[in-house]
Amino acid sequence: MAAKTTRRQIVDAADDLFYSGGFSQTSFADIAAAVKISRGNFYYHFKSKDEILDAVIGKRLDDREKLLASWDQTAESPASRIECFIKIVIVNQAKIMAYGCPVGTLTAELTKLDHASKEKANKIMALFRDWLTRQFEELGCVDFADEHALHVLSWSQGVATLAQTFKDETFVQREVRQIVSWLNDIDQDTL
């Protein structure tokens, strides 16, 4: 296995394990077993769990930047781009119901641990906030763009948390319909 491929597999496995089991509960041995490499080979790529965490956060940030950029390219209006963001809780519903939001759960865990990487993880939430703010500005809600962005972001985190808690698909569907209706009302008001 090429070094670059092995490193990517380690990061992907760690990403999955940190999401499903939590950062603090995941060990080097768990990650090495998931990738099926020896601990010696593992240490060649990463010297500490914190190095892996930083790589996972970097991957998540990069993945989310690409996702948002794809919506910027494919969705025809700011409202439809915001709707893509809203509907991600349905797209990823099974995982969210099992483990919560991958960004929110990691950010919350690192904050509780007062981990040195918490600020780096917070950059993903800031990315979402900034992107949503730009969408609302383009929609014509300049004075309330950041307020609306935080509303959508807090809504998505709340729905993800309650979806994980109650495992209720109907709740998720209803909440998505309601927030999309709210968005449509804002969109109509700006015309």
The other form holds:
Number of protein chains: 2
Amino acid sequence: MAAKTTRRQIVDAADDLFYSGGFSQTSFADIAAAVKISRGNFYYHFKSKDEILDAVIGKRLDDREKLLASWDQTAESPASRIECFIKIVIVNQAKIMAYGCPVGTLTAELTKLDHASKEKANKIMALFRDWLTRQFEELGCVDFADEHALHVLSWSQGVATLAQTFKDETFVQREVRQIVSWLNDIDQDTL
Amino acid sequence: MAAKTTRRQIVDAADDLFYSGGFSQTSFADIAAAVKISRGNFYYHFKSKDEILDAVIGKRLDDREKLLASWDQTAESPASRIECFIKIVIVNQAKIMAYGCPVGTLTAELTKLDHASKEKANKIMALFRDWLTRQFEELGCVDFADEHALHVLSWSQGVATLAQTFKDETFVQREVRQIVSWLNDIDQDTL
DNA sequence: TCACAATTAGGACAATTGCCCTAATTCGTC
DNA sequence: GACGAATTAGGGCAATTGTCCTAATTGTGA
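For comparison with the form predicted on its own, please write out the form predicted together with another copy of the chain.
First the chain shown before, then all remaining chains and molecules of the complex.
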């Protein structure tokens, strides 16, 4: 029990620190200090920093899967589910303005580092892509489902990046309004 | 002469390395090795790593200003100038797929580091924003010029991020086609 | 209560970091 | 050619990095 809890504490703390400060800039000492354990104890649970990163990516994958699954259950129409995705940028506005998109910034960093776990990090993005594609398929636009999915995903990354740069709340809201209107047009057309 | 050349060599090498590997991950030794000079010589030209970053950002600002100025001269209509901007993602496709957008990834990294030069890095983004705003104003849509500018800028960041993640050439080309079509619609409306 | 495994603590390591110093070399100018 | 300034080389610094080690402390089951 204690072990599992400690391990989970480490992963959670690393998740936050990797998000707010970046992976390579976060040190063993930083995580250990956040969890308030010794480095020795730390190394008992994870043999290397890369192993922690792997666990963090795994956790993020799980978290997003659960989030998408909850939307699958609560939201009735595929359009409203896509809208849930779109509005993450509003729900998480404060954090996005401070640290950007947790998925986009991590994949970008790991790609630059040419890190071994970059492919795994890309899976989070692919998870969103596949889920969005499914929603657009259910919406009726089978031929363009993947294109639309990439379009929405790309949109979210752009909004996140500019939100982080300019910290303009009205920009985010306006962009959300526009893409939702675009989504409704598609929904209309496929009736 | 030799001094100026050496200094320029350092800045150029740092520019490349900061782009391909990130700022914090690039060390003094990396840059010195790229330029093939001793660390002592290195330190003669720059007192600290932050000073190099400052010079690199300054150089990037200059480069972009020149690029925009060249478009101002060569392209005849504001619409075709905006199209020049849009098509950077195609012109620089290979590098973008490997390292993302040089502007977006740097601002994201410096924001996470809470680095003193983050505001200066944001100026590069603001430079594009202001230039795009001017183009949309000349296009006739005075009231929505800044909104459109942010929209195009946001679009470019999203495309760059996803291009880096999925390395999908057709995605980039499709997105360019779509935004150009959107641009033409605006151009049409304001006649 | 005892033995044994799981967990934690903390010291130590080689390597790397950004940074600083002094001595040598090159350069332009008289 | 000689002189002073500009430039370069390279050693060395303290601090931090990720990693590893051993000893102490827990908890658990017999």
